[in-house]
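Only one chain is shown below, in structure tokens, and it's the form predicted alone.
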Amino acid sequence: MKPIVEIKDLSFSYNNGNSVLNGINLQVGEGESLAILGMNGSGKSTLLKIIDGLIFPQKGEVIVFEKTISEKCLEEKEFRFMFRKEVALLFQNSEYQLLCENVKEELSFTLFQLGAKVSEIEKRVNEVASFFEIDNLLDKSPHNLSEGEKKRIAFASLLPQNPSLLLLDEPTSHLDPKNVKFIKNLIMKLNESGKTIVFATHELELAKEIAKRVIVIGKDHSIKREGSPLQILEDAHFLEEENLI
């Protein structure tokens, strides 16, 4: 399995000096579905943001599509265009992601930024809206909708450009059972279609059902365990030690 993400000896601290990630080494293979588990504050969300090139580590290297990600490389127009097309991040809080006046504009935003033709944008937006069952919401403001609808729209806004790597931060948090089932089935379908999925979650059942591999970021902000869902999630003593149950 060809790695599309390689992380080497990565460490990160915010301005207060507190370590958030410590000595992270990780590879993500093309087409993989990887769950990142860890207690609140362990660094899961930070790791996804680093892979997405939103923040940069003080130490270590992040390689995506065989290129080290840095502020300098993301200033290169050709690479930035490719990177922003191929990599998409779903934020834990949908409000951070929904910035436009209506849902149609949300779904169109990235394609407009990438310079797609209007006809192609219309086609892709309609396809994605149908797939997410939000056709009836296209003219509505996303800020006046339910949490489940907001999550669907935030997720849907990632797909019109057809990215190959999806980074999902707590994709089912604060959702009712119907929307949890929808999002879970959606992630499985996207992975089956060949997309690489990396998702952070504290919901063990979600990791068990849809991940092919699991890593656990421990209380010391390093990777404590790595293996199959069965290997990790059947070890109740380890999960208790890491405050996951």
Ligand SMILES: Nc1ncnc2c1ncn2[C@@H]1O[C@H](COP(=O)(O)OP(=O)(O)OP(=O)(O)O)[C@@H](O)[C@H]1O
The other form holds:
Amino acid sequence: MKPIVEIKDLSFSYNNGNSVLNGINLQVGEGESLAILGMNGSGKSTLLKIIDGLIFPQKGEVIVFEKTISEKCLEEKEFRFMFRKEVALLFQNSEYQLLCENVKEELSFTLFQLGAKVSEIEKRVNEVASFFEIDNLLDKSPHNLSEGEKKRIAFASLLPQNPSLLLLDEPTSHLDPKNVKFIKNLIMKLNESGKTIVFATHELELAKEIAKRVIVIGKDHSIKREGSPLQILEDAHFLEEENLI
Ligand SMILES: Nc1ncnc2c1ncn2[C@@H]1O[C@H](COP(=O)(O)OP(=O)(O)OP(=O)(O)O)[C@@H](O)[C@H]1O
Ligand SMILES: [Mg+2]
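Based on the form predicted alone presented above, generate the structure block for the form predicted in complex with this ligand.
To see the whole picture, the full complex is given below, headed by that same chain.
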């Protein structure tokens, strides 16, 4: 399997403080579905933001689509366009993701930034809105929605540009059981259609059902375990030690 993401000896700290990620080595193959588990504060969201090129490690290397991600390479227009089209991050906190005046603009935002034609934007936004059954929310301000609605809108807004790598931070948080099922089925379908999925979650059931591989980031901010969901999720003693049950 060709790696789409390759992380080599990555360490990261915010504002020169304590390490939040420590000596991370990881490869994600094309079409894989990888779950990142770990207690609160272990560094899961930070890792997803680094893969998305929003923040950059002090040490080590992150290679996405065969290119080392840096502020400089994201300044190159051609690469930035390709990267922003192909890689989509669902934020843990939807407030940081939903910045437009209304939901329709939110869904149109990335395609608009990528210079797509208005007719294409309309078509894709309507397709996604109808799939998510959010047509009735299109004119609303994202800030006046419920937390669960925000999460669904934030997820829907990743799809119009048809990205091939989805980074999903707590994709089912705030959702009611029916919407959890909807998002779970959607992630599985996206993965079956060839998209690469990397997601952080506290829901062990979600990892068990939709991940082909699991990593656990430990208290020391390094990868403590890596393996199949079955291998990792059956070890109750280990899960307890890492605050996962
Ligand atoms: N912008 C920031 N500035 C400074 N420190 C931060 C910032 N964001 C996160 N941190 C710190 O980095 C550490 C890792 O945070 P991160 O959000 O990556 O953890 P997480 O594993 O996603 O946790 P959770 O399960 O609560 O979502 C935490 O100790 C947190 O306090
Ligand atoms: Mg997090």
